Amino acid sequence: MATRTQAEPLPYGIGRFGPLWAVTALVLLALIGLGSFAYTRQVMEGEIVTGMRDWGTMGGAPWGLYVGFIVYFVGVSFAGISVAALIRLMNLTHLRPLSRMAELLTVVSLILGAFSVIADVGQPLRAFVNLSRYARPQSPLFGTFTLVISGYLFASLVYLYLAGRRDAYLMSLRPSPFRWFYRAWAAGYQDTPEEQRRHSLTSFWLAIAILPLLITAHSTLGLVFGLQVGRPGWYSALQAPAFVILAGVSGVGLLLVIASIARRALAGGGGISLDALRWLGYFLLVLILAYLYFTIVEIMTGFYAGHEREQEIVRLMLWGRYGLVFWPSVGLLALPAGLLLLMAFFRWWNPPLLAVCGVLVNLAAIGKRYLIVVPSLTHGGLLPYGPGFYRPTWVEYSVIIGLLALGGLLYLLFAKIFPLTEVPETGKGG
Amino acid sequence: MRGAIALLMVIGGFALQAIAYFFLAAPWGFPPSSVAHSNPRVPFAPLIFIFGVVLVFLGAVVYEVLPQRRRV
């Protein structure tokens, strides 16, 4: 049974909203306001205010920044729950402090992914009703909604909720204005050996259930593109595995950033050891190298033996209009790979540098997601239409900035209400 | 008792998914563009599928949160 800690204040600065936190929250709120305003323009005037147009005779791309970010956000969610599940299944005890951050990252990024879907469809309400009525569960597009949005998000929420009950119980023992919330979350949990055994069993089976769901969900998202036989640049057996790997790159990268910040911001480093960051660094390095290999294979196949349109897309990415996104993205993957290799070689793991690597790979992932979505729509049609054109407008940029700010605000709010890492029983980390 | 309810929810959830997928949603067949193969046999069959997914994971919550019945 846990040690009683009634007289102690809440750990990790929970419930204490300082001026820096308030200013950050205000800035994020302002950005959310900008995104909301832009979205209201889109709802009132239609998608004409975006850069998206129909392909073919309209000469545009019907998917753009929004779909790129749907794929990005869902990708980020990959690492969160997979790391949490791996910690449980492989008993990686030194990574346990990262577990809740990872779970929260998954939940927040999936919420943002769902909002990106809403932003992308012209009539969200009609989309919800018709999708619920007429969609085929066999379709990869529907699989994305069910497996990712409903199954994956719900599973992640369940995982987060159940894993947080122990801490909610410990927090409910301390005086605070959120006591009612902690009691509700704990739902009668008292950290008895029987409850610990039961939770261990549940989390084990949840982890077992989540891992295949996760691979299926991300592969399904890849298949939305990869199964389109008439769309050079998309139609590839590599799409699904490449989606999973890049998802891992962006998610682990962001987790590294959050873990590095938490290690600095929380008292006692939040229990996050350098060992944990090093493990994430190695994991990120392997994923980046795997993805670079995938990129090289994809480019070589498309360029050497691809269809005429396939070669056109590869040419555009290497030397054409999309080279401005492609080469920086590759560079932003190669640079962190080099830095991580150096850190591994010299056994010098520097948390700020690891965080920089995390930021760089996320910028690269955004670029790569954009390149997955757009070039095949503007230049990949097999019908005899001319090349299309797509450039995001301020509305799309503002909505995406608003969504990113919303994610940041949700994370910040959670961190001030609930501990991001496990609460020590003895009340360390105040 | 709690274990039995959770197990029932898991089995029921998977069963709902299978039923919705194979028997309630639009049937497999050719040509896939025909109305017979694109409209679901039961309206809102996709929602039943989603409910099945949710039910499976809800089983875990029931198993952990539902209090054990006290032995007399």
Second form
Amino acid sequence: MATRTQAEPLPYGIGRFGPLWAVTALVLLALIGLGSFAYTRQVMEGEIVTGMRDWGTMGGAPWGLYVGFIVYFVGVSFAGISVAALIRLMNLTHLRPLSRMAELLTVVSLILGAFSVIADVGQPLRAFVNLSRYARPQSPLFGTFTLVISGYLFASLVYLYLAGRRDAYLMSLRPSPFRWFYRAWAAGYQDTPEEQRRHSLTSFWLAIAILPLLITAHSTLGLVFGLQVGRPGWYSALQAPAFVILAGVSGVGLLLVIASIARRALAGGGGISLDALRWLGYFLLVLILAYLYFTIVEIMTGFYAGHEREQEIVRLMLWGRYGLVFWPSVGLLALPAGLLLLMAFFRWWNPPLLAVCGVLVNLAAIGKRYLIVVPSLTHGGLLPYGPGFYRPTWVEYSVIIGLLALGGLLYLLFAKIFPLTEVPETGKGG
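Next up, the form predicted alone. The previous block was the form predicted together with the partner chain.
Partners and other molecules omitted; one chain follows.
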């Protein structure tokens, strides 16, 4: 086996950089450069170059696009590692080719979430120092930085590393410039029956440990908003579960996009079957319907039982200033739900259409994250201040575009260094 494997090239085009890949990488680098330039302007001139202002007498919103994308990126990460853990725990063999894509999606998303925090904080170094000096551990905001950004990212990196050791060993048997990297990742793993058993057992218990961490982390992020009793539009028992559900919608949707692209781009489809995409489609449909139900309940509660400021926020989202974001976001959830229902009814699962559904729900998730953050800051104060106003500037848009491009570039680079799906032991998939 070893002799035959050594003669084979690396699978899935690893180490081979074509013109399309190079052009894509250059475009992403240009967008990253734009975002870096915008952030340097923000560092040099201060957050005055953004659309954020203090609420109250300043008439603005201290949180804006950056915080919305912190919630979005962390939300995307939820589905990635949860899908990977469920594949391991329930032995969903038809979904196994998606496991590493899901794990990588979590790691990249959390990195982007951490960069979004840095972008939002006016003086990042001072903020990190003061976090250890003055933070209150009982505060959900403290949990966002420790449990979500740090602990969650560390656990995800460990899971990705352990799950990839066997493939790193198989890759190290083939001559390539990355052979040293594969040997380092394998760390002495030899794929003996005893090592396979120990590796499987370790991954199983790590999956069990990481699932409650996921729920706790994303609920904590929701409680940052939901426990603020003086902020209409936030104070709600639905915030934590709604954060978890919408995180699943955005994460599964993006995983569906990545899997559809990989199925087309990788040799032999990367082992990704149409059945795997079908399962993701069903999962996404259930999550969308659950979140639409949460949305209806939240709107009805705020409109009929909320006090004056709560009702004002609901009116602004239904037919006021924020309706231009609210209704397209709802439509971008309802349309994929309808398409998925039709595909399920006719048992006709079309990968490009599934990818479109994944894109649409992510656009909806971005809009919903914006609506979670901004309206309650501009119109939700209980003190006698007038309404505020917030509009992102080119600096904020450029930084976010740069972060999205960074995520795409990290994914592209990983795919050319390490396989996105399991390594075939023979010539398959080369």
